[in-house]
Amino acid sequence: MTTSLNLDRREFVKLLGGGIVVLLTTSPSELFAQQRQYPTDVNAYLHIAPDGRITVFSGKIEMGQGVMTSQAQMAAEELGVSLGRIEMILGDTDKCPWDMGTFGSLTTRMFGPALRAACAEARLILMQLASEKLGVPREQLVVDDGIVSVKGDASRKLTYGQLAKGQAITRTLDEKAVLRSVAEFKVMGRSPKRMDGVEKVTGRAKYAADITLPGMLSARILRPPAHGAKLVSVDTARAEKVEGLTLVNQDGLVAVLHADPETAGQALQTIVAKWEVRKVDVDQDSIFDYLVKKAPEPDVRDTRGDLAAARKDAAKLFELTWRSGYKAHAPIEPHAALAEVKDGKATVWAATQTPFPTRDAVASAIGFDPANVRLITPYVGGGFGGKSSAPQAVEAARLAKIVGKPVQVEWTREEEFFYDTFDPAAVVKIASAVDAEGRITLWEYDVYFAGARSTEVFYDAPNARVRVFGAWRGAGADTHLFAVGPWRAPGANTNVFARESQIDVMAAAAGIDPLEFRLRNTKDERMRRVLKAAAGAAGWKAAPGPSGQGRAIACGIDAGTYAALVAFVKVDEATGTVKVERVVCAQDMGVVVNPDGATMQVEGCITMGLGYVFSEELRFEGGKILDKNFDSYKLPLFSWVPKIETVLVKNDELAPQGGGEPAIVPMGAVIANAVFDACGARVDRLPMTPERLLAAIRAPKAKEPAAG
């Protein structure tokens, strides 16, 4: 993997206009080893002008979930300056570091420990400097707010402005900069004012669709009616009497350009098109058996103990099916990108959350080196995982090249629905057993198409076994009908509603209560916190389920953190409704960086989370998408929120982990158990509309999953 920085370093010295630029190569040390996803030349830079100003460049990307500020907070901290010192650049693929992109929950865990490390090794370069200019031991200065004295002589002092003033150097050092400990901590751990918060809620914040250029064309592009479509044949006769339209029809790709966008949507409704649909007998109801059987070969994660001794001692085994379909992102921002091509190069504005891929993928559309190509990533109106590809940015930059003016490609809502990157429906089969004492003797689990992440077994089941067969991309994803992609913690969401509502099931039959059951079958300490926080702040009353309080606790591990959620609902046994009353989130993920930040993160995913809980689910036959707008697809709305509560469980020996996704893993199984344990209906399909829960609440045996 190699970096593309586009410039030379005496080019880039320039264009930064003077300063200390600190490059941080690659370091042989433990810290740098873990950061493995990144370039091996350089992680992470800043640049400090003359006057102080301190300018630090991410290739990470502000989606709405706040690190641009818990970066800055990172850099000023291992700077010794305060966060009002510091100005990000982000997603300017001219300008920053190479970055895979910003998904994962990977930012803080995987690109703040090099960001701090390149922070501290500067301070460490600005303090040698100053020793140098000073004429005392390195040992003898402090840095407080960028300014380097000397120990018991404040007048002796040089800022970091006057250190850099003239300078254009890089410099390396034989020794290896200490990253500042928690009790050390001046700006993280804190929760300042968010650096995007002003020009968002003023509206001056600028998203891919608000940037214009002189003489732009708004582009509409003629689309499939199904996926898999093919065209046959395009009449654009009348389109092209319009006055002042540009039309352009090149190797499969058919638009109408206009500087009013919206006589280019006039335009492209008179053009008339046959296609060859694809034929497939399939909808959200068959999916799943089409998945089951469509699956390629296992891989096997886990495998433990004698499967078959402990089915056949088995008591009583639990053989349950889980299923989760297609789920849209739905961002409030549709896809959008600005192109330009000029002087045999590009420059794109784009809303997505992979600056230096799209810029790569680009390049090789219009046959540009990506040398020649700057990806700039605006403020992100919401991701998700959606905007991990960004197909637009690729339709702009071939559009401009071919009509010699900027281009600008707006996705319509429609559009959106149907070129998302769909979160995979899913089919998780269990075997499960647990003996007198309450104890998991047997755990067989089969995922299809939602991946392996969040199958870990952290229970304590001596005969176990996980197999995958198909990840939610890649190998075997071309199953689906449609593209498929990472949302929001990828399969995670799918394979815990799975998990934890398996538990569940067994804790019932067992006699046993969930928190209890759970406690007595996990060693995992950081786990065991976790449930104890939550069901602690929750006021937690033990009983076996179902005990009518409509209470109920799930875990999960995602991102290096740990969650555990308590929720309470009440049920409409006779219409199927359900309201969540209350969600406590207890969350384990090491030293927190911004607490409100945290809060936030953890407040977005329960809120999101409701949304597959109980209505977000695609509609579709074969390749046609059904759904093209809110007014069948439902998102939550605020009628729906609980009173969210969290708890930040202290674990300061462990280095920052996730925190986007953690909390919405375990959501489905949450909400779930809490309606067993309310009227004693279990739904083995999310999501959990209201026909679903009627028909499992009428069941003969309502204690077990009914059919979705």
Contents of the next structure:
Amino acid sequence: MTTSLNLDRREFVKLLGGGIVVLLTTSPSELFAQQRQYPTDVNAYLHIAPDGRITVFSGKIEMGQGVMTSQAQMAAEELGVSLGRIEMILGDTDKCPWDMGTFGSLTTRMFGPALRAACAEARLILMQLASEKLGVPREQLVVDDGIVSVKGDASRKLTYGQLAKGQAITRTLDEKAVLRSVAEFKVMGRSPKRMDGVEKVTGRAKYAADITLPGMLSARILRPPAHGAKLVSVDTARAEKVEGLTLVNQDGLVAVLHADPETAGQALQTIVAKWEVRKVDVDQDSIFDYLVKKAPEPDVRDTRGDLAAARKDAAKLFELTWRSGYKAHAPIEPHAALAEVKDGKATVWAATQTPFPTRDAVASAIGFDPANVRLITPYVGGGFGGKSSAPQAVEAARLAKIVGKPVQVEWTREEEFFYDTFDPAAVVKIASAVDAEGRITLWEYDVYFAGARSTEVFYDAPNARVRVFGAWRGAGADTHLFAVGPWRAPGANTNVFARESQIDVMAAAAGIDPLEFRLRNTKDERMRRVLKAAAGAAGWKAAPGPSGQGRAIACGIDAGTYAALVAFVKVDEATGTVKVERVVCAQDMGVVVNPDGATMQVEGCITMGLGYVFSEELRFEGGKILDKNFDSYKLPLFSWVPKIETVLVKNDELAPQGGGEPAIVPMGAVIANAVFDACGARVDRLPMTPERLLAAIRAPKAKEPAAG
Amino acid sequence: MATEIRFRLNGKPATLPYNPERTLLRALRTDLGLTGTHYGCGIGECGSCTVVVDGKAVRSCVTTLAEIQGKDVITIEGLAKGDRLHPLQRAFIEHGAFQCGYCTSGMLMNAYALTKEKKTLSREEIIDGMEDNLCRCGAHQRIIAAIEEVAGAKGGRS
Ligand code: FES
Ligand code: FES
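And the form predicted together with the partner chain, for comparison with the form predicted on its own?
What follows is the whole complex; the chain from before opens it.
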């Protein structure tokens, strides 16, 4: 990622010394401003310099998921060069093809095909040019690391650099470039060391807050004590006396700016503001009833069979309610941005997952044409969905425009907790039944505010209905008391916790081993394969629950990928604490671009998942956020982390699918099920704090969910 | 009374104006331009701002300049010797012990102090010593493996 080049694309191209991109006549921002899809022009994706160095442009950003490297692998593979030749430019709206944002495990799945197609096409054209120049038919040419030579006569050769310099890529070919097959892979399907490695272990990697400009001011902004609070009066007299301080008080934006961030922070403390706080009597415990009451008309999705008849025939109806609280994204890097507004142009460096939409938001906030706003994304220090929204970029740009100097906005951890777009609290109510053979006969599924993701009924219930009451974004602005947004696999964590817990409750009641119960109830071949692979790798011992082994299985589909998790836990029944000892994940994600990268994502998912399983739940009183920092909002620690084993189930017939989210979604259920298997206590609300687990352990009917 | 803060920074003498209450984190990032040390929480809870002072890992967000007067400070920028990465840095790359990399400076500096204190560390000692450094990306398993490679009972310093 470049953070230093402050040039438009055309200058940039000249700087690189010509080559095939030089033929772009319109500026990329013009080219992409109105476009809301991936361009077909290969020049939008890559540039080949005369010395053979290849620059690849992608609107995706690197926030730890390894897409800098995996995208370079895809490009190198299709172009026929080694990875070392590729340099990546990510998330720069003046240089990169338009992109909607880096979320939803879409980089490899959606952008990957466009990037690969462009690189394959470039390779085909370069081969054609070489064929013409060497006077040899294309079939007799081979390419090795960007050098095209005649088969059997390696001395007759041309490099991509020479070819690109000599010829224009405006030419088109009638034939369609064919993507390389798995059997041909030389760069994809392997695990090279990450391209961002050296920068990240030496502290040289630049994040948004690390970028500075001469004359820059740091801004601290006055924040309300609670969401929904209205500013009644503000007294800035003391702040104004601070030497070198600039005060902004415009359209509700009250900020103090100073060359020194600490001085700005101290000045902010001296501002006396009166707020009118809206009282809403709801907290993390009463939120569930509050939400169910607010439910809009449902979106009825998967309906089949005869529900009434199935209810009547059921020997026993399992009617259970599952709940989970608000969770914070809590990336270790808080939102940060630097903005410069000069000569009718704005340049913003921002920690964001959505460079293009953020550029547009900045443009509209400061009244600029998006073509005159450039959003540059340095390395992002974790996102998980939380940086899909990047209001700090707008704040920095507004302030920079007002004060006429570059402005840096670094959110404090407290601001990060206040303005996070939390994963919504949600409720799932399920009524289900099972027959004497252990087959599911009824599946009535109502979800409130977790949305539809992962509600598909892949179990063979002949009578089923899914009703979605409110999306994970809520149903209108007043559903939640503060902002909610996409959190690593939005809503799916809650839906899969509910579904896979309910499945285990039925399996236990039917006296059937939980793996066997799942296999008996689904014909989905990909699901059966990952279930068996996970169980096989884990050394699954069949027994109906609670078996006392403290092991369980749960599965899910997300972003086109199938994942099954087996977990082993030890429960301390005296304290209600749980130690997860081992988690095995089997995942079918189609063709795997980078196996080690995919494995790291699985490990990250499982480790992050421990947080929402055991401790993470935002506490609040109405619009007042009570958790303000990591002293009370607890993330997973080193001692929590189990032994994690990943099995990538081979499926080369399927194009690459998403890998950033699938393994986290079954975490709630697999741990809850393992706890049940260990001690017979069933938890129906996440996180399962020691208090909640103790209540479940002490509940009179230990095999039924305890009221939490 | 002192008029300056004098200390050693990554092996070289350094001087800052006498501002004893200023946090070391701000001084490093803003006054000295060393941005490899990161802010994560500002209250000593996350460890992403960890630097090493006189051989001990400290959290620079809750350390004042008064506390480093005359001391020896090492930051992530001082861990490699020129282009030669420290064995811990090499092991982190080898094991893929980071994702977003934001916690990495703090992880490395904390691990560096641990391995300075004791040459050989058991897995339990590593986990114990790293416990209070947060990583949201979940690179823990690989961070432990990387430190084990350098200071573990089996591998030893490479
Ligand atoms: S920033 Fe210092 S411990 Fe978090
Ligand atoms: S690598 Fe992202 S926080 Fe640790």
